[in-house]
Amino acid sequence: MLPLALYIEHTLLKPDATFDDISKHCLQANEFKFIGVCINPSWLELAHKILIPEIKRVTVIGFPLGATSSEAKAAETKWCVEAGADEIDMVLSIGQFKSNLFSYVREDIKAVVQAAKNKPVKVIIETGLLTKTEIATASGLVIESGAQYVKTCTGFSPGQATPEDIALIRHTVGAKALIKASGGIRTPEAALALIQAGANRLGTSQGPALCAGQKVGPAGAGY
């Protein structure tokens, strides 16, 4: 298994994160050599100035509700790619999904995939709002729509990443998609369990503590 840092997308999506907070976050990523930093779109330029080249700049689309229009998500994605985003994490159109409007959901994801211009797209399916059957169905839609990753949670709704959900997603997608576990990862043991269940990436704000072998308290909204 790779070192834990190479699974971690160091995440800071809190609405009150300041210039200094984001700067510190990026400097931590440089220090620990995390695989990426996940931030809101408005901070992409700052991240570009601070991060060393090998660290991916990841940003979020339609976040955190997934309820904006497909056109708005595509436009936001286009802007983010032009601003230097390396990867895109979009939120599933959850209301449409729960209404069984699967064609809408597919086209919504496809709009972002197309706008991303070959940048990897992760689809946040918000597992805490779904049944096990719905998790499998949503994961299948991600594959059908051409996105590269299924991602568990935004960190702003109920639920968190669990090995059981990761295993279910892996069983559903097989080798056709990668998996990003995010939400509530607070111990090194939990991180390892998610990786062993099939996660390829971990989204967490607690990367430095986890890499130091420390248990951390509740992270609150934004992982």
Second form
Protein chains: 2
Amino acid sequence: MLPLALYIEHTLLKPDATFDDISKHCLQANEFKFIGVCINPSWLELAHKILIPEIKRVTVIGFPLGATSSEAKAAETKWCVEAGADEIDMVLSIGQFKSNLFSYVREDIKAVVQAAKNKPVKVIIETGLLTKTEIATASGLVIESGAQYVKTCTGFSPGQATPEDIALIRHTVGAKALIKASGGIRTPEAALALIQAGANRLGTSQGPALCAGQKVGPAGAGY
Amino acid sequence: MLPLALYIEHTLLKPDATFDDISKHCLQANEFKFIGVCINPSWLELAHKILIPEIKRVTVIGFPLGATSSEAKAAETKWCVEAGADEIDMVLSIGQFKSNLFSYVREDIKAVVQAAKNKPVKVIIETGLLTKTEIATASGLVIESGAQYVKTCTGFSPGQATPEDIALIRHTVGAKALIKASGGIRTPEAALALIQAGANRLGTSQGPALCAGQKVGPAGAGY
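The form predicted in complex with a further copy of the same chain, contrasted with the form predicted on its own above:
Following is the full complex, with the preceding chain placed first.
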């Protein structure tokens, strides 16, 4: 069996997560040796203090709507990198993408990639709001713009990671990008199916249960 | 009957709203002469071009989770004011508030108030995630921090504006703040009840129907 923990970004993005919730979440990541922890920017400094060095500090930008200005996303990214972020998960400018304003979308991603300096950037394309053709087009824009990962879902809009979408993204990006599957990962079998379809990372709040081989119930907002 | 349009901020915050959607939305605001339009930052420049001068350009900061850094919220605010925003609707640092980190919460609001220069700031306290006691405490922090409005809901978390919560907020803030009710306003009667309870503004995507005296169905995310 695959060592699932090496794929899992232990995720807690609920707006009402407290100091204690975040602290426990990070201690749990230390215990399970997850590849990373994914949290909101305002908790980055706390997480940085608690996490052991080998766990990646992942945070989110323009989250979860992707609808703020590119300048705001870049400023947010700059602050996060200074606060200790190792990886940056930004949300695509979904509305501009749907309006075929592809030049805007590319510049938006590039602004974050530049602000992230050499830290990997993942672009959440929000598959649940896109058609299959749009998923392929958006994935192409992500690699053209210099980001390292295509990521599926925020967990705050409809839709979840499916092996079919992961395979479609992998078919589109080939070896030019990595893929993070996120949203609705409920069983170890589902997690393995996403990895087999091409996912390099799994974003989930259910890492401990998944590693223990348990099926978990439906999650609330924030996967 | 009250002229409802003078209370309504015509709201469109869905992540997949397109150029055409935003354009139509602003033209509709011109037609109905709503007090304002509330849109995401990335569409502010477009809205600014379409809207007639007397309609307020309202935008959202740290939206809808409120969980980014204060520095990011301030940078986002600064950009929005330069892009033509007349009013700034920020989201409270809900997690820090729930952790009793009140000094953090105050400084977070103050950072946005300062970046907004003399533009009014509304603080969305997300009533659906708070107890009644927390609603009163949060409202107090908003006025202590120099913001002009307490606003109820983002529309992206559970909860909606109720006359009971508006009355509680009004009881707490007295004449020291204005109140924006937002989330789940479905009928003209509900709108009037919120105004009678103390609301100075109504945030809704259903303004045209409400002004026409129609009851509207349940909205999707983004009220």
